[in-house]
Amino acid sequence: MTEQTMEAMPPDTGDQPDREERSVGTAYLAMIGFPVGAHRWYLGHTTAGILYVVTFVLLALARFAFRERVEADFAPIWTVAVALVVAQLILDAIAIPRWVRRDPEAPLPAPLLILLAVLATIFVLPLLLDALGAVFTAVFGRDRVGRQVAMMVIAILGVPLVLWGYVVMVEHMLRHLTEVWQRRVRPWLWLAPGLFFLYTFLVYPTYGTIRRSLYDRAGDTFVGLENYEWFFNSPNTLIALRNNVLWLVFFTGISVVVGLIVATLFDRVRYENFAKTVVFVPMAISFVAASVVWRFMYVWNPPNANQTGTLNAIIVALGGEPVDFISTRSINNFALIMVACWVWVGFCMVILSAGIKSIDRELLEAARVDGATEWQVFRRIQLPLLAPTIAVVTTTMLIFALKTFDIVYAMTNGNYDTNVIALEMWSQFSFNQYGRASAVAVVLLAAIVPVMAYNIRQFRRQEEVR
């Protein structure tokens, strides 16, 4: 024989089992429907080939045994489960010509140890959740809210192992493959779930939007552009098209500019940190908190009452008359975008104030020593230098301003004319409408994405300049 030849044949020891007997396992997998895993059998790894075997029948028992309870409840972990014995299959099959060359007696490999723990899992998790739903049911004392939080228990526990999984058999894949394999598959193999997730939760949602805009109400019958004929023909549709103008110019502005003048100011400060913090604190609450708290704020009583708002209030002390912030068509937009302005404010100041920081100090003296004054420095030096940021910022605004929905929802509800885009999305959701509903969700997305795409460009920019 030649040298290659005696390197490619398998080891020859006592413990293996004679070409006959590993025939007859090869076949006998084979015949069970798992000729890819007979290897294990055929390289001398008996107990494999056994667990290969018990695994996979147990997994049909289980579908079987289980069958109600993971169509309701388990569907994903099923096919979480299902795509980790077949990314075991691909794994092995990958791996034969380098196990022909190694120990047969060498110990098994940990993702054969991991599809036993999942199918472990799936028989346990019914259980589980039984149990863990019976204890939450008691503390919380609703059926419905202690099957949720036990479901959500597990799904904190269980996320995490499963990617685990998912990384030691990528892992004990790329073991088996030569360096410069390694190098072009291990990026896409870890980007992998990313890709996945990103499908799931954007590509696929957004191709199922556009394609439900296109039909009609039950979305049964293809009506074409119906929908969007509809949107640019109703009179609501178009006043959250004007309100959603206004938010863009007014509350984008107001914020940027505001934000700038903020972070200017008060980087020549020595209490600088604290005053920030100060604007900045409305940001760590939620839109809708801002929203109860300027609903406050708004409050309007007849003249001659007692004035329990705070804007009021003042207004009265100054010898006016009582404004009605919220159903005064006139003011009430406005109103809505300065709640906005006053959350949205603190996050331009921080941004902008970075970028402020990092402008170089020798530069701004250099032009006060030559005699510039600070509107000079602060217009011909920084704000030039902090155009990439502003446009960064600014462009954040507007994606938010297109996308605006709580602070309306929770103050307004859409009432007085303060209707936004978003908000019609969800009332006609609301209304089982759902192919107008996609059809206003895909006009919002068309307006937003060309900003998102600036803003990328923008920020790539600004990372080549670093």
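Throughout, rigid core stands for the largest set of C-alpha atoms superposing within 1.5 Å between the two forms. Everything numeric here is computed off the predicted structure, so don't read it as measured data. Positions refer to the first chain, counted from 1. What changes on going to the form predicted together with its partner chain:
In the core-superposed comparison between the two forms, residue 387 has its Cα shifted by less than 2 Å. Comparing the forms between the two forms on their rigid core, the Cα displacement of residue 187 reaches 2 Å or more.
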The other form holds:
Amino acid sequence: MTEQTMEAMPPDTGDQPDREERSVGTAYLAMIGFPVGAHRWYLGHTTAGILYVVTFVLLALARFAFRERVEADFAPIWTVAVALVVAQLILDAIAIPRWVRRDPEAPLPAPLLILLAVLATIFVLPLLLDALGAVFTAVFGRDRVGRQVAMMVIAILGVPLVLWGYVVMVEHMLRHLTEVWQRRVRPWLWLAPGLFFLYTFLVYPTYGTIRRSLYDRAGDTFVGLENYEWFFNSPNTLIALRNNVLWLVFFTGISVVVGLIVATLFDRVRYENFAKTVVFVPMAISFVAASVVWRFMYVWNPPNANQTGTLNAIIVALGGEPVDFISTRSINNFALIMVACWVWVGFCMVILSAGIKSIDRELLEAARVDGATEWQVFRRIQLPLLAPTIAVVTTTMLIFALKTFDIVYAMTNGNYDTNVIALEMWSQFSFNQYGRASAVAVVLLAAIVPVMAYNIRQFRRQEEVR
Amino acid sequence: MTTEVVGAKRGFRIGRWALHLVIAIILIMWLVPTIGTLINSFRTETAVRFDGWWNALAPPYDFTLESYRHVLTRQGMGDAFINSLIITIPGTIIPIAVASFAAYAFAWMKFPFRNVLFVIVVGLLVVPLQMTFVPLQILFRDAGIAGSFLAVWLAHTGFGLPFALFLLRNYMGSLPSAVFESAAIDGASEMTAFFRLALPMSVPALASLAIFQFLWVWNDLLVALIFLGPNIPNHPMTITLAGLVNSLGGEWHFLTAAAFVQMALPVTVFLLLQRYFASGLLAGAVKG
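Would you mind giving the form predicted together with its partner chain, to go alongside the form predicted alone above?
Full assembly next; the chain just shown is listed first.
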């Protein structure tokens, strides 16, 4: 830390602070965070003050939300609160020499006042907590739902504020480093929360799953490739594997082709936006709800009865025999794939439609003037120019086809030979067969790795253009 | 010559009509499943069981709100609706908050391994969630939060982060660098640049990200099943609904109403904010 960098630190607002009388009252207010007096610009105190207040509120909410097990579980939060105060103390202690020099820009140190504030905080906090707790009880009620809503409020207020407080703190600490070191250290501190989540929730578990797939059910005996042997030899998982191939080919093929047709057709009419919305809306519907909707399309009744399912009613009206779409083994996989297509064609359409729009209209007009038919315009001009977009859509669909779960779970739960890999993973997981479940997951990852490699290559190429 | 032009025009006109006809058929194919189910949700149990929904369109009309009343009060859908909200709101806000700081660092700070790290993020975009379930479940169990909302929030934060980072970093990176350079010359700290410039300028990307994450968490079944599985009081609507589909017994005709209760919120959000959703899709997919 050099004196120069300290001096060069500019105030956050433009106005020059004057030397002014520091009454104990103003000083205290400034210190606990109210923007008063010459210290208006000193973000540290304001932020710390807001953080104190927010910590109070969150603590009160937390106490309310977890009423039964307050004291023991709140050690971490107390630690954080104390750490905030201590950090503030340290920051202020650093500024003492400047305050002694009567530097007008020196932050307010007032160690005694801070000590007083800490003491006041410690004594006032429980009272404040109880007062706020009473307010929350009045607002949310004391039942389970009320407590959980309180928990939600803690999470949605607390996390952004903690992150904000974290960055403010980081920047404060960094001010004591030289420019060069600031630039070296800052990115990592800003990345830290994100990298923490990526590591804890994606990277580390991926490693853990690969490891676990080589162990037995309880996870303590190394069994080599036994779980994989089971996967590639049991009839149920082989059916799942076969069905995923069906999904890969037919789901990807149908949704990309239909998406392309729909996008090209809609591009030629004036009510394009309305039409696109109609096809796009299923994207907002959960697969479970889509399954319910299609259950009613696929309803089957015996041939003599009144057909209440839309599709069978049409088939019978056309003179056919009613089809049991769900349990007929040659058809049911395609029935499920159709549901997924109904949802995902909208996605393909939107992406491909944007691709079509980015093609120069004059190019198409020129071709038409030269006597090209609409089919030729599509086949010879639009299609080749769309190839990269089609590739992107196709890879997305391939990944989805491999991961497909919800529709099969909701419509057949894997019965009648409709099992898929992701559902098999869930079954093994729910039987506590963690070794087998891990092996199934690794098979899924292995199937996705080529797509991942392709994506990364595309991304690199894109970055070179940037 | 003239007749040829007229003929071409007539052919063109027939082509136009054929085009409109094909589009109309496509739209009907897309609307019929939803409309049929919607109509069924307003009918009585006997009508749903023995009669196709299309017959309800002819008089005598006999519509009722009985299914909705039943579903909201007696099938646990009311509680599940609140659970879905409790899961979804933090599950949307937390990942975006975490991602925005890191995305800014990726976009505007220089540090070693920046590109390697971001390539890893791009790779993590497609890692199947199944790869994480077993170790995370064990982790949550050891931490004593298995089956709680906290576990699901954390899981959704981790799972949503690669896409959020990818989208936000690309968007922030495409902001004009002159803005940040002049801010730095005027003495703005990185914090000021982030809060006063990068974040407000990224509002469109943040909006599409929020819609995405909201729809994904609200409609999620798998993550909820894995991490809330045995804890029935915490089940969101997707699990309750899936449970109803599989228990075909006497509850069959309530399914329709239950499905529409589950759909109502995401479809409304989607229809209102479709533009942001589509632009998010394009930013996320075309560039990948």
